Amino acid sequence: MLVNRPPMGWNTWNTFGKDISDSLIRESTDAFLDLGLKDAGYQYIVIDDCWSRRTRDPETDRLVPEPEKFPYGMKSLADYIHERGLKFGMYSCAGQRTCADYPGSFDHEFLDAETFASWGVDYLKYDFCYKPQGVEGPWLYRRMGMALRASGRDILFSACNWGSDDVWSWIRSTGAHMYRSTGDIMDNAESYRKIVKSQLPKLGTSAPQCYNDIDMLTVGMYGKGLVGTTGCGDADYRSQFALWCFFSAPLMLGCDIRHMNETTRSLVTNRDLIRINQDLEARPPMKSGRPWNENFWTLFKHLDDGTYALGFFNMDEKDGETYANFSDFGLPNHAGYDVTVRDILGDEGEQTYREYMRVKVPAHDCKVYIAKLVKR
């Protein structure tokens, strides 16, 4: 079973776009270990478009990487990042060229495959642009997923469609293993709300096997790199990780990790945290909250162990409390049981609450807690 729980690791585009090298990847590597991001279960280095010449080399037909940013070439690159315990993995584009205008792999899908398995690449980032007109979605990824399958090495399948074309009902027949199911993330607080708020109606699509990737985080940019835009703070990216802990969904980090702050490495690897996220069962939370106020959302997940996950998150502009009714998520009054917590995110040590549990949260923060049933 090639991937039975959310893929976790590094994309070099939010921050680098095209400027990206050999060193870059190998100081990348180097800082990945040295944070502990393999320890706390991330595994793969990936390069984003713009890696490639302009043209495909005209005797063999095959992608050739432009010289210039990967002198030593990317069976040497892989083999660098392998050596180091970790995976190895790359881009292409289901159209005739890449978002970024490099040649893409419609009508190559076979060639390309067999081409990022002799590099040894693990991950291939499958991106949407430049198709022919009148060509569908799933036609392109079952292509691709079939030349993955036929290259005689084991690639994780990442569909990047944007969400096109109904994508959550058909992608996992492609022998995708994540797929994205939303536009671009920016760094700021307005997109990444935008993106999980588009997800509530598509919770319940993503499961082992096939995870709804709602894009690379932008947690620890602070406005630096390609989609810096305005940057968050501290409180925005400790919401924005732990939403996509709660949704299950790949975790992918985009800031440049060479310069990662200690406050944004503690919260990336923060344990509990991403045993939510890499919950073997991964589950859709349930959501309540304040219904007079949509920014203020309570999420309540089931996880493998018989605890539960419950996050509360306050997407206003003011500080402000909410609130968990345990009825809401099943726990009726009458069945006898309390719901001891655990702060995750902070000091409150753990605290046991009867039917109803109230929060104070910060403005654009969160709150979460690990909870067990406890019998009265």
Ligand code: GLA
Second form
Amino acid sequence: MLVNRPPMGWNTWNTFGKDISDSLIRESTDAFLDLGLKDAGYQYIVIDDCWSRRTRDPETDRLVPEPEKFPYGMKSLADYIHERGLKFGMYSCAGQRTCADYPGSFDHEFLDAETFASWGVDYLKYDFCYKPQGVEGPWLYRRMGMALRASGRDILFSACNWGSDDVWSWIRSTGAHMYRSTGDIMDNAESYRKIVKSQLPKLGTSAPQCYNDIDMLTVGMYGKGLVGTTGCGDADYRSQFALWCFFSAPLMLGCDIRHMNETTRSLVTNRDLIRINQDLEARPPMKSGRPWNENFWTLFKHLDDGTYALGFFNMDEKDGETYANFSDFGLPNHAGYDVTVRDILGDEGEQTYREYMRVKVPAHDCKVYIAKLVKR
Ligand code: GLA
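Moving on from the form predicted alone, kindly provide the form predicted in complex with the ligand as a structure.
Below is the entire complex, every chain and molecule, led by the chain shown above.
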């Protein structure tokens, strides 16, 4: 089994787009280690679109790294990453061209999988642009799923068809380990909120070995880079990161990690949040909130050690108070249990509540607790 927890790593796209190079990847690999990302559980360094020449090698038909960007080739980069105990990811596309108009893998799936395996690739993100007319989307993912298996190397298959063709209903059968379910994230509050709202009802099919991928994080971008737009403040980044954790979504960082500030570093390495994300059972959260204001969410998630994650999210423009009525999650008052919660983002420590809990949450922000039941 290749994957039994949501994959964690860093991907070039959100910040760098086509401006990628050997030195960027090596510097980011060094930063990855210096920041303690590896110790926190992050593993994959992933090069997204725009790494190859515009055409295949005319003699071998193989993909060729653009020599100006990657003068030492991909094997040398893979070695650099592997020597540091990390894993190496790359990108291709199920259609004839990639989304940024480089050669795609259509009808070259087995050759390309072999090439990636020979370079030491451990992870393949597989996009969905330029699909030939009349070809079924699911069939293209079946092909690459098969090609990766045939390559003789363990390669994580990260499908990226943006939720087309009811992807959740068939993707697991192709051998994929994660599947993008939405269009591209932008670095603003509306974008990540829209993404989580669209997927909350569909999390029941995201499960160990094949996780719903709600896109690379914009946490720590502060408006810089390709998908930068207006950027977010730290309250929104806290909420975004916590929501990805409640959703058991892959945690692929998208900011320039060479310049990550301390607030971002301590958020993305928060042990308790990562523990929620990496829970082996990957159960979807239950949701309640304030019935008269749909911008207040309370999420309650079963964890594999018998504890629970409890999160309060304020997606409103004003500070406010939100609630957890424990009976909404299956714990009626007459059952005779109280709930002890431990604050994992702030310094409230441990407190015990009976029947319900009220929490003040600033606009755009969240509060997250690990909860356990205690018999009265
Ligand atoms: C699509 C994907 C993005 C990124 C770009 C690259 O838009 O959804 O995540 O990979 O292609 O061109």
